[in-house]
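Here we start with a single chain on its own, the form predicted alone, put down as structure tokens.
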Amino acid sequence: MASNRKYKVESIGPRIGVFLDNVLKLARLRLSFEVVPGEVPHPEIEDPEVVVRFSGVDVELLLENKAELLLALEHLTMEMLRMPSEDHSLLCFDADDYRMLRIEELRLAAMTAAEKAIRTRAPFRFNPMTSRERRIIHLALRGQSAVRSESIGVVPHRQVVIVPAGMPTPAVESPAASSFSQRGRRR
């Protein structure tokens, strides 16, 4: 099975190692990492070929703000490797099992949002999220016949909306227009 993988630890691991060693040193982050073959408990949701696991004193910094720094390091590494966007799901950064916990959190949020949409007969909008997180929401609801999930808007404001069955997709709200209308009001 591993032989048909596009990305292997043996081929990209050393490049990732050199890159992250330099970045972590320049950022003065007290972290160590290991580059390992991908193995996750939810392969139907996320099935990376390579995983980079972080540990160390500064792990909390990586995970602050919904793992903003962890995801930024992941993105920069993908850019350094020149990975096409369709391959981004094949490389995953993690620390303290953040990914597994986040998947469970998103699955529970999807089910709760679906229940609310059914109960109120009104669409439920999630805040903007990454394509990986939107995918988790969609997959969590794929067996639901009473609702459907759709991604609407444009990056970085793209969000998932849960729509009760039989209802039309709600219009996309322009983030610029809504912030302008809020600022433009004078009293």
Contents of the next structure:
Amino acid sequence: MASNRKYKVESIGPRIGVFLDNVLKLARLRLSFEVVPGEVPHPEIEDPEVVVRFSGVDVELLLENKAELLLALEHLTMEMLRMPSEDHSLLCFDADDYRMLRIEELRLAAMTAAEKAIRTRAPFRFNPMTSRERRIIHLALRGQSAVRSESIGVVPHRQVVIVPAGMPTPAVESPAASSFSQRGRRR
Amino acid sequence: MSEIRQLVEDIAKALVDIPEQVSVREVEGEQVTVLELRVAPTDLGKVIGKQGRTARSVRTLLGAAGMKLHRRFTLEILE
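In place of the form predicted alone, output the structure of the form predicted in complex with its partner chain.
Whole complex next, starting from this chain.
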């Protein structure tokens, strides 16, 4: 298994280290990190080859607002490495096991939403999520026959809907309304 | 060069194909410091990213750095 990995700590670790050291220093973020081989709590959902794990006083800042800063650093690092988008699940940034707990949370949310859609015979609409999180919902409901999951709308408002079998996919909420609620949540 | 200007320049240079054509100008306002980023026309997509995600990530990082420095930073990518 380890032998056919595309990304290895030995090859991308040093480049990630140089890039992040500089970025964290200039942004005055008090964080340290280690680049380690991926572990596999849910290999059927996410099977990262390399994990970058952060610690330090600014971990809280990293995880604020649905881990916005953690995901921003992850995205910039992937772009720096020129990783094609189909490889993005092979590198994972984490702190305080946020990503693993988030997968668990999304799996539970998917199951609860599926039950509700079946019980009420009405589609259930999730809040907008990143593609990586939408994928987790779809994978969690892969085996269900009483409901199907679909992504609707345009990024960054793209959202998952859970639809009872045989029912049409609901229309996208008006973008004006959703961008307004997005703005309302910002500080 | 300020640390923030260096930050934007270093990230941009890591993302583009022609790092020699990256330049960042810092314009200090009363409340906000504007960081004007210029890259080669062929590299614009690299610093903006799909659906603007790369530019958004840089802005998120500037927001966090701004909290540390008690200053607001705005990124403008100039075409």
